[in-house]
Amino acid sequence: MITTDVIIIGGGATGTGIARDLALRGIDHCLLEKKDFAAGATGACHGLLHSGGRYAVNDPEAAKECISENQILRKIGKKCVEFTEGLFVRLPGDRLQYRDNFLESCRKTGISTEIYSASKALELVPNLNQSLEEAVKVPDCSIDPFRLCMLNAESSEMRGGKILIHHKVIEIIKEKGICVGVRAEEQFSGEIKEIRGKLIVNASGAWGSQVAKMSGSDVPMTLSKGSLVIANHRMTNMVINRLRPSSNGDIIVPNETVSLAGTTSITVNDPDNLSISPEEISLISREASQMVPEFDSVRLIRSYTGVRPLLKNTSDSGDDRAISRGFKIIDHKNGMFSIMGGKLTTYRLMAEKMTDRIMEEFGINVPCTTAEKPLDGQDQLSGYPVSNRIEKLDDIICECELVRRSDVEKVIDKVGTKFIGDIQHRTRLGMGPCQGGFCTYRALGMMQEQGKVSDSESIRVLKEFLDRRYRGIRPVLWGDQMREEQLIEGIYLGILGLAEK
């Protein structure tokens, strides 16, 4: 049995970042995630480092927490962000008063902007639309929401915190009413764990509900899909936002070789059972090339959605993107805490925030020092870009992101993981044109040349992670897309023999 004071159940930006920031004002704690780290709406997102600006009209309040974690993370996470900036962009029809709007709220809000005309947006970024009528700049930026959380988890298991990632709380334990521990359930083995506590943090995200009601309580949500495509490409180098109030496949982020452009905002009961539908596609395409034409014949290696965990809807307009993106937090009275809402930009203001009523049960005054000391690890990591990363090309086993062999090994050696996916998300093995299907079997290869799984164990391994990469390529799969999955199909069934297995 593993006993601590406080039990984080979710190990998203917001569960690991309570953790580092408990970590640093000397709490013990646990944190429980059932899969690896942002496997809910934090790796799902378009990884966008809010400026703000896009909730500035609707949302001030919201506004002004992304415009000031904004240029937190710029200082304390810079292995995490890459400083592209951003642009909003009117086009014809897009309305002048809207345009209007945005500069006023912009500028009540505290987010700095600069007015481009059509022609410096273009030598900016020469691919965009060539009958822009202007463009507005605004600091937003791209972030790895992965790394994010690995160093933030860093943090805390350097100062004696327990992370237990591919655990499944299965139970809330209740003694006369309250909560004092949960039952975990380790996700390879089946192996249970009991882990007493003096508090319960649950910030699993879009499961908040399924956990709050293991206790015997409520959480009031609404969640919202949102829905993703991944370019086999980087088209520009700065954040492309519509200049318009907030719709479908209004923003398009470069993140490392890649592009991502989304969203769509659809209610949708279970987060466990989503999928995306060829209209999505289609709508967030057309919509994208409306910014950047090239969008239009680009190809796209995948598609992958999430589930926003927003506050419950109270307007009658059913619309998700009418919600706020502020957060709440709930003491259900019974020895847990839920803390909602709010998004990948504002994680570290929830974490204080939270902490710091975990700090006021407890009676103890430690102030938040988390805006200030800079993650973690930081020093180990490589920054942007990718291409800086390599001095050997022999080394490579990820040919589309650049990754070496030793930092593949690095993370079987210190994750002991029988899971592909944790080596993807702290090196981006994987995440490039080719979606894994060169180098999945090189690092499986490696990850049994060190032990860390059997023969038949990698099989299931290597069908579980094919199966999850399909679900993602399968909606964009036409045209050289098609060509080239067919060609990844044949090496997996026929030269490495997986049909036979």
Ligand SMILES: Cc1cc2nc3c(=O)[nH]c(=O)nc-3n(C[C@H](O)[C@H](O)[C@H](O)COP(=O)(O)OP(=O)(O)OC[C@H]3O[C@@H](n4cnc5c(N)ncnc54)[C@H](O)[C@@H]3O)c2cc1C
The other form holds:
Amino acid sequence: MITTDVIIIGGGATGTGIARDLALRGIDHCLLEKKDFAAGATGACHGLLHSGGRYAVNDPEAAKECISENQILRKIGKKCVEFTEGLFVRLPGDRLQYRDNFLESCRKTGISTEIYSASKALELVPNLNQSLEEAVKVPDCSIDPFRLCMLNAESSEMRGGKILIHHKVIEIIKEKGICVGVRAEEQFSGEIKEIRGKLIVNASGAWGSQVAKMSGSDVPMTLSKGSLVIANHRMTNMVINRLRPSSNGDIIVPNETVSLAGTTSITVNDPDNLSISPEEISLISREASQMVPEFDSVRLIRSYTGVRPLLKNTSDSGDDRAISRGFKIIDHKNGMFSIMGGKLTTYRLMAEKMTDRIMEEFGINVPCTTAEKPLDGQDQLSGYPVSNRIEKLDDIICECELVRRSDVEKVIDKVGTKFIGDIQHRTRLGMGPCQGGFCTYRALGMMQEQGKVSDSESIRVLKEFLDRRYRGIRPVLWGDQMREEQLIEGIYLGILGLAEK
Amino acid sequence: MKYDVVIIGGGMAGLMSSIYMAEQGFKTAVVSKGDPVCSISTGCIDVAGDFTGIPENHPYGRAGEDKIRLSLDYFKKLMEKEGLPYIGEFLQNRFIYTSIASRRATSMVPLSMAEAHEAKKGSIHIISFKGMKDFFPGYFKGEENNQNISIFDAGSKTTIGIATSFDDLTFREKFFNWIGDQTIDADVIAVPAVLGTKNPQAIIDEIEKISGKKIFEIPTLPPSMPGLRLFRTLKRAASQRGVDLFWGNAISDYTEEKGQIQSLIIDQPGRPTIVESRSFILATGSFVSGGLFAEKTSVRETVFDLNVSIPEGEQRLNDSFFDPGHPLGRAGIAVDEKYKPVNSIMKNLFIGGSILENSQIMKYQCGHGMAIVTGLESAKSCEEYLK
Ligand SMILES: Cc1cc2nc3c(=O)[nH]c(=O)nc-3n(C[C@H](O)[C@H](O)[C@H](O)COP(=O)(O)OP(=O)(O)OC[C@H]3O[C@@H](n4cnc5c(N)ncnc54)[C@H](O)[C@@H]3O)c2cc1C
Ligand SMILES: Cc1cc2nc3c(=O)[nH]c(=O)nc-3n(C[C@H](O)[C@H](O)[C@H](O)COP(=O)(O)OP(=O)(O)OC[C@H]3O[C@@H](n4cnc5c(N)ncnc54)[C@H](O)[C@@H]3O)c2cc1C
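Mind sharing the form predicted in complex with the named molecule? What's above is the form predicted alone.
The complete assembly is shown below, putting the previous chain first.
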């Protein structure tokens, strides 16, 4: 049995952010995540560190939070935030009125802007729609959500925090109506562990109401699915937004060697059962190609989807404190809090407010320092640009993303993982055009060499990986990606004989 | 100069066609954009996972059992002659080991893999190479973890790099000395397929002599030496029989007159080459080689824009990665009994290989086998036409 002060459920940005904050304030804690870090909305998001521009017109409060957090994260997270800057492009037909509103709102909320003529914008980003009217530059950035969570977790672990990934909370233990702990199942072995604590924080995002239910509490929410596509190269060096009221498919974010475009917004019921329709893919491609015409014919290497939990506005659910319009902390009055909503961009602020509340509960007064101290563990990362990674080419294990054998060995050794995803998130192995088609075999082989998995386990892991990979690729299988897929099919089903009989 | 036949696509199907046609005395050429799938395959010839389960509308249905047998015999004799002998029979499964230590059925294998058929996983001694990128002996450890493994430092980590080292006699000596020092208790030795870029028989014989054990090669992930050996042997065989090879450039256009294709225009930097011929065999492969191209809702044939039949009203892809019978895998060119495309006016065009409709290579495990059979059969139809 593990005994601690605070139990955090969920290893997304919010959960790991809270772990770091608690660690910096010296509070003992244990975080449980059923999969890997960033397995929920955090890893399935657009990777945009908002400047706030997107929200300036409609939600100035959220915009203010964004720009302030944007500046903080650029400072404390240099190795997981790429300062790309962003352009809001105005295309023929987009209303001038909105543009004027936009500039005025940005000024009021403190978001710096610079207006570029069409020709200046095309100089910066040559493959923009040639007929654009003008563009406005804002300090949007690209952020790596996996690394962000990892670094937050690292800050916690360094100070004695317990971070248990692949541990699914299956029960909340209550005594006399008060939550006193949880039971969690280790996902590979099935072992059940009991963790006891004084407070529980439910930071499980779209799973929030499921988790709250375990304690007999209610978090009313609607789930909204958003899908994205990944194009096989970095099409622009800046984030591209459309200068009009926000709508489907109007953001393109460069992310290392690839580009992400999206998103959509569709109500769903089950966060574990998501599919992507061909219509969503066409919609995203169509909208993105209005800003960057090449998007229409670019090779898409994968699609993915994430779920935003939208809190139902209920005044009757007890003492919910609307700290800001973006997120909510709900005191279930039974030793458990739920923290929901917000954005990746504002995760640190959310964690700060949550931790303030915990400190209040414990009656301890230690101020938050997460905005000043850099994230720990960044010295181990190569940072930006990606070319920093090409020191030695002979030991490259993933040719698409230039991942070295030693990088992978380090992760296997440190995390002791049995999951390919863990290596992917930490090294970007398999995130490029072939989507792990070649390097997964190698990564698993290395896990076996280090004795982390047995050979039968590794075939299971390999199959799980291939299955997950295929689900992401299937919606975008045409053109060159279909060609690549037949090759991968030939390798795994043909050469390695993994086909079902 | 005008050819009797020009074959488009230098894969198993195209090369077999070209060898056959050249042997019949026809002036033959092969035009190929690049190296074929064969060069990255295991080098083993899959003929059929379960022959009785193959439907009538599969290209095998058209060929029939006798012709399949004849074609495979032709292939085997050819390989014998060319110094890369194969063993195995039609309708008999032979097992090889894969690089994830599973046993996989195929039909004909190069001699260097023959011993795999009988080998039991628990009694194999693996010899591998330090830091090798595409082979991991860990997969062979077994549940009891009792697998014997020896690692040789070849100074190179890639399949091609190590295989090239084995072509060098002093390197081989070093390796043989090292083998002599290993204690090998297991019944049989297995090694990733890197024993030279050519037929590895001499190396295998020597290792067997030194160790007193049988040995077999395990095909690796691409790049794969046994696949490359097979491809290079066939390419050389074609060339030695007088086939002209135009390699490395795609076809950009063609000319046609009264239902006869007259010439192909090969896209070459600077000056396009024009190749004239009396007949043509199209063997440009499936999606992976670019013979077919999947648009979002349709499929295109890339050289002549032939009509491609695709299953209608079904989703194109199955839900599971491991279910290899994708409807899209049935897409291809429909042909008549003479391997001529139906719905096409071209009288001197024949089709062979994985570009044929209903081939579903992965489902029926008929890759190279079907390419050999339809390559030879389409060539025979073409021969008839030319006579
Ligand atoms: C499509 C999309 C695009 C977005 N793009 C952006 C963007 O560009 N910029 C931005 O700032 N924001 C963006 N967002 C919002 C942002 O992703 C989320 O607000 C943020 O990631 C939420 O983080 P979280 O930690 O609260 O939730 P999550 O990341 O969902 O974390 C919850 C975690 O809890 C775990 N969990 C669930 N149940 C259990 C259990 N029983 N036991 C243990 N663990 C459990 C889950 O596995 C998951 O990892 C986007 C959201 C979506 C859906
Ligand atoms: C990764 C993988 C591994 C496999 N392993 C095995 C195996 O171990 N055993 C087995 O039996 N089967 C295997 N298969 C299946 C088998 O390789 C193929 O089905 C078979 O070899 C196809 O031969 P082909 O001649 O029809 O076409 P291909 O081998 O695809 O050859 C077509 C050729 O045409 C050329 N070409 C294409 N377009 C043009 C153009 N416009 N102009 C000029 N040239 C063009 C291409 O460059 C290529 O060289 C494997 C398949 C894959 C994908």
